[in-house]
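Given as structure tokens, the chain that follows is alone and in the form predicted alone.
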Amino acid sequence: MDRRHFLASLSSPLLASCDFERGKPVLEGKLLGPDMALGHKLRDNKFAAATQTQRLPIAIIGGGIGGLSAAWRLLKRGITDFKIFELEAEPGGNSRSGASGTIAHPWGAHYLPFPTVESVNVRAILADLGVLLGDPSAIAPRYDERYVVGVPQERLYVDGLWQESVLPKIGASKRDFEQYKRFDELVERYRRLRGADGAKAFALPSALSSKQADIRALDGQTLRDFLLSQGLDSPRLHWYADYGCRDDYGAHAHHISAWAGLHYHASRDALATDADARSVLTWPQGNGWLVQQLSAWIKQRAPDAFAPQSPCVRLETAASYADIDIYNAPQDRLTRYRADQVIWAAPAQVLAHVWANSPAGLREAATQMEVSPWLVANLTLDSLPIDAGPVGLSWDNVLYDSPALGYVVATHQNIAIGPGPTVLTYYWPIDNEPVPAARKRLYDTDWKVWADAIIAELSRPHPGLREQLQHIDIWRWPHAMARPVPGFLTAPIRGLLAGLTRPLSFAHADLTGFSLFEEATYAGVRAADFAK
């Protein structure tokens, strides 16, 4: 497929399968993804001069959850001027959501952990929406029960047969589970490690984490080999360590820092009363539904603070302030904006590309930082699959040795699941490549590979799933999360980013290195409170 021909395929309405049976179409779907077609058009930078300049005290360059973090930092200290410039036509980033339907979905990032002690602000923004009930500083804070993971909240297609929990159980041996219980007697002493200067060997956000040199000095290997230094080499293990990576970073343990591949485990020591500390918090439409009340909270206080469909195509600074170019594309016009404050909470690699004068070796900085592409698909059922059990449907339903990582299901926050449709929302990072090679066949792959090969690998554990399948919506996320490779905690881009202050800030969770809703929120605030 030419870019022109995929370029098309991006805007056409409906895809269909050419399979009849019975007489009619097996199968219907869309093909979706960012707005691509913009996009390149940022990426090519061919665009006329401004027609008109204005004055803003600040801009905020990104919706996700960093720049809506930033936003609702702002209006916590009282300021309401500013703007929010997004690219695409909703905000949300890889947070985004949608619906089949009456069945709202994710389109990304599914659930949250309950936030640890040192999460403070993902607490209060929590208690904003009400979701956190009483004290945010406790301990063990309430949360509104609605919004906890219902049960059975997960389990494992393995060997043929589903079983309880993650961690592969069916076919394992007793070697096997030795090993299971040595790496959680691991993980549980990174949880309680604490380094000389006091903080946590692992904390949530990371950037709280302990800087003794020892514990830092894991980020020098990948996490399998560690795991093989410390004489752990079960088969089984190096799976569950693999499916963490990916679950988080998109890429197998071989290729993730032992210091991040840590984090995922070490990190998460919240407690929550009245629910299981190992919970977490979702929502039909996953974290959708946080972008939706977030955006709706800022919008009470600052009506015209979104301007979508509007990105920043070059940005200048100055000692005390930074000229921006913002495209709207809907007018395809282009408007000046001289900002007291630019807050910039989309990727790293697009402030390189559009910062005119940027410091020296950002550029090839950014361009080092390797960023996951994936894959998100939607299946709408006419009623919740079949399976041969023993284990039942839950909301997280994984698959063992799977290129992808299996399935969540939207109904499954109903009070009473019956009869009738569901949405299950597959999830697949394409990580058996280079990076450039899995981004091009992202590209070029068309929309019916992609759906028979979903099928062919839900049919494993649901022989019966093309009947009840009625559509596919595919979503493509080429550049969905960056990747803590080895080196990443002194990686230069990490020290030029949060270098920046005024009138420049950065507040993507790039500047972490994890795609994770804390350190977002993390960077969104740090950000915003250069901002005078």
Ligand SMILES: Cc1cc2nc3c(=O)[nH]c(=O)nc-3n(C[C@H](O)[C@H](O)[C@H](O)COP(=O)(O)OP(=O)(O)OC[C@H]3O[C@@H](n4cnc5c(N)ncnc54)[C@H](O)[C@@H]3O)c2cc1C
Second form
Amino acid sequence: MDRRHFLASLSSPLLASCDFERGKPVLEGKLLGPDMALGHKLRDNKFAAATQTQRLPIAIIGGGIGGLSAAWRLLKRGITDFKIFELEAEPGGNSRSGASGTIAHPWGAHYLPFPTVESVNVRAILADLGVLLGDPSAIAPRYDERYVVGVPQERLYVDGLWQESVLPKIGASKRDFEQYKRFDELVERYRRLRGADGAKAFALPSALSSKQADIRALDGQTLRDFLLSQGLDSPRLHWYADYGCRDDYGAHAHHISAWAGLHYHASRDALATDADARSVLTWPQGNGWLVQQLSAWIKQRAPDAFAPQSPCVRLETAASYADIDIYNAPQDRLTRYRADQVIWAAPAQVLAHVWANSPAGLREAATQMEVSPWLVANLTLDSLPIDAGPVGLSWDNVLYDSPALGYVVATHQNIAIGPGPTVLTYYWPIDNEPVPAARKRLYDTDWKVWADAIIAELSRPHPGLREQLQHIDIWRWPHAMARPVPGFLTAPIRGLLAGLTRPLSFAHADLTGFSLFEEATYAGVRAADFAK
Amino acid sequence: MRPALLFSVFVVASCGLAYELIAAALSSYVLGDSITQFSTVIGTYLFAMGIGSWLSKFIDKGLTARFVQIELMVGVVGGFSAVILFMVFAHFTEPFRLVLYGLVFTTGVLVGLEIPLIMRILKNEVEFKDLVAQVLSFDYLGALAVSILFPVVLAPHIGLMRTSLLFGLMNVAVALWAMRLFRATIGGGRWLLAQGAIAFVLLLAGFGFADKLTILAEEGIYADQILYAESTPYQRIVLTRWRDDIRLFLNGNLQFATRDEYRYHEALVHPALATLPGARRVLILGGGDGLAAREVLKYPNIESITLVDLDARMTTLFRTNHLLSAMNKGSLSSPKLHVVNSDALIWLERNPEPFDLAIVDFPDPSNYSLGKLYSSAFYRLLEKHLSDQGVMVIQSTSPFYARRSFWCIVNTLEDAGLKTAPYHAYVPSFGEWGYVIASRRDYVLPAKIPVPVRYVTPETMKTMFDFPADMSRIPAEVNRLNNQVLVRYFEEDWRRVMK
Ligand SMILES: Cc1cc2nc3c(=O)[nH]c(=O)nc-3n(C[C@H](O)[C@H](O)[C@H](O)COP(=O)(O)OP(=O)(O)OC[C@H]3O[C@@H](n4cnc5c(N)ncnc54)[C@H](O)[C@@H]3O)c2cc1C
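Switch from the form predicted alone to the form predicted in complex with this ligand and give that structure.
Time for the whole complex; same chain goes first.
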């Protein structure tokens, strides 16, 4: 296209548009979150006694990734007589998704890095769902192209400009770049490091990491202190470290264990054929796609497995069985099941709360866990957001120096020609105040206040955003994910959860102390293998 | 009288800055390199203002009348500056800079005259120190107002052409107002008033006809007479005519010229369809002009054509306009043809039907959204819509101008598990153009083309499937959604050609 043609495409809006601002309709949206009424009822534990008791070989409590992975594992072993009791109407937990009109979007987890060689079960699940093609144990498997993030993958808004990649380059000094390089080398060293026990220093799933004492000693300090002790003090590098911790754990690097913070960077060494190793797997509805496909896979083999809106409100274990009280919310009825094996795939704090004869110390250990609150907003726009500059809209659009992380474009993976509406999923770990205050704010703040804050923040890179906006739906996650603070590796809760075997095994990502798809699958499969 | 004049200083200053910004913005759009454009335009402008201020000392008599006339001149010259620049740019390439700096200079001189004159008009009324303080502060305030309004409201919402006309009107309004204020002392009353009225009417007309002016500017850009122009939600459709040759432009890119489109469309359809005597069902993706469908309908064995084109305006236009439906021989009204206005991919995902031939006539892969339609993922999906003997044919940009892009498409089809037969045809309006036939079997040249044609024959086809050394296969990566190499190749290839 030469300049004249360029002008031809340009001149029409430039010359002829006469679109004075008209009165805009009032912006609307929903404020969503976990079922508060049911939550309170669960907390107060005021239920009528169960009217009947039924026998059940295996009960899975919780239909998040942990619970679904456990079910997948049971079915792979040929076991079909289990039920999945889930509190919410839909499975998925933190990996749930929704839709705005016809546009699917995530409500929580939105991507999966290429699984490591050690993530055997994640790879096997992906192969069963047609995402991984060919041999799941290959060093560099091939993945269906539609699910590998399309280019451009990510960009960062910094100092009023967009740049490619999330490591801040605009405005970075020579010193910053030197420190980036040193950090990179440090991570690379840890990526290759193996302990005396032969295990990787940082493996994914994390339970397969080396137990060597000096590596695990990294858990004794925060990532921030660790970086400073290495002479790494560049503010931009620290922003980057904060970004990684907030993305995965919902808290800044000065809260997060150095072991966990380094794990984020050093454990992801997976390769893929015909794709850059730093690409990720993603779908319009994020990991909600995996939830839907995995649920369908399970339903096909165990049609009656799912029991939605059926939280477990009480658990009592005996030597060879466990009694669980399941509250059927729509019918307001309680049923007691006597199960040979209970696979607990709900958060540890819920377990501590409902387990009537829990072992000594579990309750206290569970309350000591720090859990990050999050807010996720889905913004429906009538067209793609507009901004200036040569770096085009990417899948992940990160904001430097922002209370939030940025947004992901839900329609990025679509192969569509035409312009049309889109949804931006905005991620906001509420972490610049203590957790109880943040959680209270999450409960108490109006939709309008959140919406205004989000619009203000996103109008920095996109001044015309408000004009394009159709509505904003907001989801509050008061107890989103365990926070791996220093000492989390050796916290009492770890031993207590890992020690559960029969008739109760633990299948939630809380098992290892941080919330990732790979961790939940690891926990789910492990717990399922205790069932006879 | 004094507040009124001070207010006019404010207006005059805003107008002055507005013209400067318009010229700088316009030349940045047109010539690129905004730093250079802004800095040279501003420099020229300030220099010209200096000259204007100096020249003001030669004006001795009839200060107010001169002031009014200068206002009128600024209004007309500045007001029409954007229009003039667009027209000049659209119709002649060379003198653009000359006209640009000429206009900037003229406006600068005239604006430079304004403030000294106002000060002299007011000097008998106000003490000198107050005069300087007040006039200059209103001058700078006016500049501030426009510098904020211009990027936020004016340029994006009103457009450069209307903005400049609007400020022209404001200048003229100041002149008319001054005439009224000074009606007692001003000379040449009636004649001056006539001048003011003429300027006002001219600018007002320009404002009202800004849309027409756009088209006039476009006509220059398209060189030929514009038959039709419309902006749909998806693209800008422009049809031009020069003598017998009708051309279609989408977003400024030439799609076809009637003079030689038969070559393009025969080459797109016949090499594939002539090998499929049993073909009954054809899918056309893109091609809302109905020209590929016209070729397909020549085969009596074809029972149905499904044409998927995003833009309903395109298909309606080519079905209803007699000039255009004559061109596609009414193909879009054929009972065998079924138009679907939808995104090709969404439609493919929702419809399992198999086809004997899929003709893919998408725009060139000039951006990421179009690049996705040339990806291995897309071809894998399309392959699932081919019947057992089914074939697809892809318009694949020019193997001569965009050689790597062309072979990248071939590689991508092969990566999707298809056997390919690349070929090319000479279409004078485009140059050498490329296509790829892909299917699960090896392609065999047809012995004859069983329908009437003007260009594609078994003899020409032999050369079409032969690639001379300057277009022969070169290494290229596979275009995947997660690398989009084709968009990069395409950009690089064509940039080289444009130089
Ligand atoms: C905003 C956000 C973004 C994230 N992004 C990513 C990402 O991009 N990639 C990634 O890998 N991870 C991400 N995560 C982490 C995510 O938590 C894990 O990937 C994974 O979904 C955890 O699964 P889980 O099964 O361990 O836990 P949960 O998802 O917590 O599942 C627990 C389930 O138990 C149910 N439940 C609770 N109480 C009861 C009860 N009493 N009875 C019955 N059921 C009950 C819950 O409703 C829920 O469905 C994100 C998390 C959040 C909050």
